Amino acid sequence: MRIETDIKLDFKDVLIRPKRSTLPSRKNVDISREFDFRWSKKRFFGVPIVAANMDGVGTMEMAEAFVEEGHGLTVALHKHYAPEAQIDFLRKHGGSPVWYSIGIADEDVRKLDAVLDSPLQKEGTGIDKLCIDVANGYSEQFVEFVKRTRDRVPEMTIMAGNVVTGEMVEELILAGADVVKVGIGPGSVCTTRKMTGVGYPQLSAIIECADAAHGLGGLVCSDGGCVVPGDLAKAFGAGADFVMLGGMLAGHDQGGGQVIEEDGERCVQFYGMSSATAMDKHAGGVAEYRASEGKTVPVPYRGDVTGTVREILGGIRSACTYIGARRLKELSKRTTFVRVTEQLNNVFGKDRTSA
């Protein structure tokens, strides 16, 4: 046993300090990003914000209204699609909106295979990234299947985690991962932190990893934590090159949920793909060998997503002006972060939209 005892900071902990800007205006600011992926060599231009793979996020109607707002935000489809609709949808809009997820279970194997066997594949409009997608990264048979899915799609772009640690970063990389994604018990349907004391506070572990990631020329996604537009920002600042969200992007018409009342409110089940929830619906129900590592809670209906989407943008320009950040490439290089939790918890206490 040992402990370290180096502080580590969450999204909650910190904000950004203002500096002198000469930018007029937030529409002055880009907040586009364009990338080369170390291993498929694909180019990626738009704005890195992903939708997460969770039921009622990771939709095609979500990609769909993404793709008609223009931004170049994509969404890491949810894994329960049919391998039929996926290339339903994939002869409509083809594969630059969506990321395919799959875990590394036999049965997601066999998706994987007929979507790749498709004539779609064949003629070059088919998917071009893969998001590699499992709760505990660390495991050497999940390092394993990264290593042979790039030997088999050495063109594609391949996303994986989840870890928040540098060194397994670098692993993964090595192992063929263009991105790795970060983020171990933050979201807010996850209790994986609760029921087995393991996590990793977000924002620190968006710093360690992007400085391990961009040491060999990969990428990191922040997956979770964020629940308003500035801590996108904040994950930005911190080195993220993209930004997964799940809860912010939940309880819109594109999510698919029921909508319900609730204490006289309007509102969809959202919930975590560990919870018992997604296992009942995807699995028949909890293994004995394991416990529920999400919940479920209701979501205000929220309607179309289109408002929310330029919210956050809105929120991310903001940030940049405020520290004169013409580019979201710049904005890492600009943010000077300032501690600032004892302060917060006493005047606001726990609630962090009164901040």
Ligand code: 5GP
Second form
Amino acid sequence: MRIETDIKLDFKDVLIRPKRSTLPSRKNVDISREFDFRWSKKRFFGVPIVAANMDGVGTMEMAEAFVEEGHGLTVALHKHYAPEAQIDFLRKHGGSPVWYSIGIADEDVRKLDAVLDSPLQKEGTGIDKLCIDVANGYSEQFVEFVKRTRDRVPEMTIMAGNVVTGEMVEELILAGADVVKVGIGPGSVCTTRKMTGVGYPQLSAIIECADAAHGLGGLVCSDGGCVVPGDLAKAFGAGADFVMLGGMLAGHDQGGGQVIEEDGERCVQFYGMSSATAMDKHAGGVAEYRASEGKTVPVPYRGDVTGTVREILGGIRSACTYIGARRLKELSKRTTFVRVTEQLNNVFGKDRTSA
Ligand code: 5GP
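Can you switch from the form predicted on its own and show the form predicted in complex with this ligand instead?
Now the complete complex, all chains and molecules, led by this one.
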């Protein structure tokens, strides 16, 4: 047994220190990014925020709303669309608004085969981004799967995760990932930290993983734990290239959930993808060998997602103004974090919805 005593930080443990700035207004801030992916050699241009591949968030309607807004946000589609629905979507919008999510089970490979075999793929209007997503990205099988997939689809941009430490980020990038997804336990409907005691404070995970990824020409996507726009500013400030959002985008019309009344409030049920709710819906119940590591919570119904997106983007733009970053790219270079909490109070994020 070993104990690591270095301080590890979460979003709520820090604030961003303001800096002298010559920017007249947040209107002058450009929050899109341009990336050339290490392996696929494809170029990304847009606001690097990704809707999580969860029911109620990673939907085609969400992707359509993002296309309409025109900022270039993307959606990791949840895994439960039939291949025909994916193909219909691709026919209408092409692949650029979405990441096609798969796990590493045989069934996932079959679904990927079906989409890759579609004529759209040959015409160049099919999927161009994959999100290979497992709860625990530390297994050898996962790394092997990423390698095999990279060999199979060399031109496809691959995001893979989740992990929280630099050495595993390096391994996944060398295996073929363009972007590594970072986050174990911070999700708003995740109970991994409580159920297993495993996790890593998200801000430190981003700082350490981004450093490892950037050293190899790879990128990271911070996944989970953002509850307010300022958390996204902190994630980008810490070095995240992309930020994935679940809870902050839940409760909207585009999620397709049923609106219910709870204590006089209009709500939508939002649940983790390994919660009992999700497993009942998609897998006919919780498998005996595994405990559910997600929960179901009511979130306030918030109507159209457009207003929420504008608020999030406004918050990030404003953060850039406070520290004199003309472009999102400059945010991390100009960020100085100030610690504002004592470490011991924060393990389970008392005043937050996470774990
Ligand atoms: P949020 O933005 O809501 O804080 O976090 C979203 C992330 O939580 C997702 O992208 C995913 O990585 C993670 N997540 C979603 N469902 C579950 C679940 O049931 N269990 C766990 N451990 N994590 C989940």
